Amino acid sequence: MLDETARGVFTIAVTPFRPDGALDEESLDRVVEFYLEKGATGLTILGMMGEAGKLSAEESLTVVKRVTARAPVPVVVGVSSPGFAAMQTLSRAAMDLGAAGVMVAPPGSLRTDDQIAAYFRTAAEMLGEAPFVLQDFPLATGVQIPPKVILQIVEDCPTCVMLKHEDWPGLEKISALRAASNAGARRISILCGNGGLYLLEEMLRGADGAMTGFAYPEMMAHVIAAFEAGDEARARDLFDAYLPLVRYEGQPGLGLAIRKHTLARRGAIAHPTVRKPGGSLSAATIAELEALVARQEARLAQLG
């Protein structure tokens, strides 16, 4: 079961599709193995970048079944939903299938601090004993959750064991939460998203690792390993080698198509298909990506 001590790299998994848009179950198996080979210590499925909102309920369960059956690491399942009934149903099914926990993002209708805190109290009640991750991604949800509200949720909900931190800018939020835990508040795991764009600074502020889907998950694993070994200089060098690709993949609206193209290029999935509605890459974009990959490989060769 997921708990407050979780650390490392919980890779946000893509959901592979065939060119006709059908779920590609064979590629799902393949990409799980790829993530594990590249250093993932956990997996997160059915997230926003996993195209969860484009899956049927049956397809969602298929993804959960295949990943939990194959992965020897903790699997977190995104269960965010406009209604609590669907959230509860998927959470129960996921936990029964062997998931370690679930992830919940707030709906965009929440406007006040009291509404946010009340929503997560109800969510925790509906999820029962399932440990959950609070997904704080205001760029996508439109919901701003200040540190005091996160701390209130953590106090009110013992099953809240992790924050998926994706605020931007959000480094001060990590510092505030860690200062509060040092002063006696319950300490929960903090894993960070945003494609790994601020990974070094997030670790320095007190994060426990990454929960993101950058197409080179080994970057997060190697940077975190170097950081935890006390070699900040090497951690920075490794991060800098990948930074142009992190930046390029981070383009709003096109990032998932870039990520899937890269994963297909690396052999992790058979097809780069983004299920409709979704973007595709032009020849110019692919050429730019290839140039960045070549430069990144050269930098890594120099680092040894």
Second form
4 protein chains.
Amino acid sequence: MLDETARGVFTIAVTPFRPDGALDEESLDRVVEFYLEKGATGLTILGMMGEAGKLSAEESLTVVKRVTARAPVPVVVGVSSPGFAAMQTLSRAAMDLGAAGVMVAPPGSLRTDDQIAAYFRTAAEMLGEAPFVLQDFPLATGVQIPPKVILQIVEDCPTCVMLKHEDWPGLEKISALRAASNAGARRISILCGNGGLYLLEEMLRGADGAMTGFAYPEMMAHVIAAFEAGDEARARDLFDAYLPLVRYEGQPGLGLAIRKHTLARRGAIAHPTVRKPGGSLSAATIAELEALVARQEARLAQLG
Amino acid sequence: MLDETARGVFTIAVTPFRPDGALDEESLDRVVEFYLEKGATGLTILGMMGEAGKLSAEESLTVVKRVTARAPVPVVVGVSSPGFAAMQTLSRAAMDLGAAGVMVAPPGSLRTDDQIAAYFRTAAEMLGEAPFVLQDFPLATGVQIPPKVILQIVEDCPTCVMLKHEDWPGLEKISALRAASNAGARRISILCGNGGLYLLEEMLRGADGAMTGFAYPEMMAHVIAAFEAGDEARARDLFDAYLPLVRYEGQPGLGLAIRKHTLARRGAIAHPTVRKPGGSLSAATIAELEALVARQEARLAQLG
Amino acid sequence: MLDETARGVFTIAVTPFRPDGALDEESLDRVVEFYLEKGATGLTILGMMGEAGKLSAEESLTVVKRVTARAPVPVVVGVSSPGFAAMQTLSRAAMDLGAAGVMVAPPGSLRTDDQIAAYFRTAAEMLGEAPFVLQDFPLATGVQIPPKVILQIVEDCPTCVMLKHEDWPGLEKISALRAASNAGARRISILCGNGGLYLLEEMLRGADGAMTGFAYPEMMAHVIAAFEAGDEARARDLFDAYLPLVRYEGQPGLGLAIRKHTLARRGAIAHPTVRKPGGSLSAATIAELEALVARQEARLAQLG
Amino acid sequence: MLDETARGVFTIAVTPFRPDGALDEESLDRVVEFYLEKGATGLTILGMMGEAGKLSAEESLTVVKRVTARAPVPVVVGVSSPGFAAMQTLSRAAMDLGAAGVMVAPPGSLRTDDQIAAYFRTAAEMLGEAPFVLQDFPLATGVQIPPKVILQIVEDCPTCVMLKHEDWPGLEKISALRAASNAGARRISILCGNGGLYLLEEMLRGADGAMTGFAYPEMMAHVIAAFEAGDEARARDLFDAYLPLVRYEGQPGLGLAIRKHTLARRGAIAHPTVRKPGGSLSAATIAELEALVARQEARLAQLG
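Given the form predicted alone, corresponding form predicted in complex with another copy of the chain:
In what comes next, the whole complex appears, and the chain from above leads the way.
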């Protein structure tokens, strides 16, 4: 079961599809292996970048079953939903299938502090004993959750064990939450998203690792390892080597197609297909990507 | 099967719940009877005011099955969904269970004309032969669909047979669409929402009726009947008698609780329960509602 | 100077333009007379429906100067602005010219409770001694201000003397604020907007009157007078007589053109011109409006 | 006068303030010198990052006067405004003072293709002979302008001579516009924003340069020079050296304080003050910034 001590790299897993849009279960197995090889200490499935919203309820269960059966690491399942009934149904099924916890993002209609806190109290009640990750991603959800509301949720909901942090800007938020836990609030795990674009500063502020899906997940593993070994200079060298591509993959909307293209190029999935609505890459984009990868490889070779 | 000739009152059906939040199937039967008695020529289920987003996939199917089995009128099923797979799954099941058509609202992420038209082309492809209603409700969806894009969708998608019109303001849109069909565009059915607040003017502009769920659905039936009988003065007298309550029920968010309270008061459902998150009415609201209903009854009695 | 005891009808004044879009100062004088004749106990200028955003800084001052010079009642000046410097400049000039107070709506970028409270603390500091009205209009601003944040602002800012209430739904908010002032919080004036659509219920909940610009401002004056005279039945009869037109004028965007057309029809302004971007009325709209006015006059004649 | 042939680096100028919030005119002179020394081929003032919205009308004119008097390069003045009257007033004054052109971003209320095109037609009419830059920044404005609408504006408005491109993702948009001009549409200048984060790819797609305000404007100048000299490898080396800081400054909201801190550190302005509402940097942020600058300098030294 997921708890507040979770650390490292929880890779946000893609959901592979065949060219005709059908779920590609073999590639799902393969990409799970790939993530584990590249240093994942956990996996997060059915997130936004896992195209969760595009799956039928049955397909979602297939993904959960397949991944939990195979992965020897904790699996977090995204269960965000327009309504609590669907959230509860999926959460129960996922936990029964061996998930370590679930992840919930707030619906875009929430505005005031009390609305947000009340939403998570009800969600926690619906989820029962399942540990949950609070996903804080204002760019995607439109919901701004100030630190004091996160702390209220942590206080109200003992099953809230982790923050998936991807506010932007968000570094001060990590500092505020860590100051609060140093002053006595329950300390939860903070894993950071945003494609890893601020990973180094996030670690410096007190994050416990990353939860993101950059197509070179070894970046997060190696940067965090160097950082935790006290070698900040090497952590920065590694980070900087990957940064041009992190930035390029970070383009909203387009980013997922770039990520899947790269994963297919690396052999981690068979097809780069993004399910409809979702595009393919232009020749110009592919050429830009190739140039970035070539430079990245050269630079990593120099670093040794 | 639903087609472009649909007219009259397609009542937006509530989904009744027990006080503990469970689906109340007996009340569902009862409220269907009630709607039919009050003049419904069709029913629309699993719409926004049917709390579709709060149901599990299984509950949604239960509602479809129960209503289609009982209603001798066309049943339209709301299938709007964050993704096409869930939309397709529900649509197929609904049509197999005897639905006459389905209804689709655009996701809030759409902005440009081409994005909107492309979305409905893909939706129509996914829905296959199922006739569909285009729900145009910018206040709820955030998506503004200009008349020329509606006409594009009508041209692109032969299965688009009806517009659920609730743009606000929206009267000029009806005029524009009717001018276009008079000039040769395919004429689809236009049924209007917004709780009936502009019903009279909508009929004058060329609408074919109403698709809304005001707790006195006989209002829509009687106003349309008087209007179609050429008695505009009586249509206005009736409309004006109900207007104070139409206005009061039209409060966003709160409106559904008012509607369910009124339906429970009229015996159409057993409990006024709105599923979480959703509130109950304050004593002040209930008192205001009672005062409005008492005046409405007095005024209708005068009209005869 | 405006204070917490303000009551009655603060009419939201239109800004009249000539057909070529130039400010029509003679009509401005005339419409001020008209509002006073129809029972205004105050005037609010440069509000959203006063097309404040479409005026140059110089034109804004012309309007303030002309109205304050002429009106023997308190004049509130809308000073909402993207930045505090422009707000301060206009507020100072307006107060120097004899305004009784100013009105501030929050910018759309505010989200969390603390952001909203902080914004008004800074605004109050910038406005100095000028009494201000807090405009709470989420449908237009996108900012939701819960009662506890309004109470925080009232506590933080002694110069906040009035709430322009147009949350929707908003009746429970009035009740919450009145309960708080009954329990010891400073009681500020609450005048209600939304075109008067909920005026009766707002008065029942404890509002002190209306601040809105419906083209028949005598409606608000007469309804409030009947209500304060204890004759609720007559208040409701009057309200209901005007309601079909209140509803019709309440169409967002289009409403201002309808209002100006009606005011021109009544002789209160010379031209119905809405400044660019802003449209004119179609023949169908004008016909609908005429029908509503004719029925309204007949019904008022019956009421005596 | 600005025209379609504009190229290079139009630096988005900050507006310097003293610690008490007053306009710092001496620093304004100094930062203009700084931008010119660092390779600016033009300047853009009163943009979003110039805190235009926080200035009074009088202060805006002071900035225009001071900069146009001093700068031997074309000066573009941001004139975006809630209304056309204020836009026209500022534009006329700016052009009279020697501006080369003005810049207009669409108001957030625009949604459909036709609304956007109509807005710019009216804006162009209001601006008269002043050449204008169309600012396309959906993340800030909420308005998505597809390529075909940009091309419509270019066709409708002969005075539209430049696109400030900062859609995100936006590379395909550049390609689409260049393909259209290769096929006969009028070719306008495209200068790119987004803090320079995609500068290299933007140049590859056909942009004419950058219009952005990164605190090391020599980055844009040097990268573009290397690129135009055909030395793409050096362009990439330079770009990569600055990228960690480009990324860090790119944090929305916080970015301006970081930029001003850096400019003050470099001696280009006397104080890092951001006008209210606008914060200061935490010690942690300053430390992160120092670390990034130190590494940047080391890496640039290696590149020679």
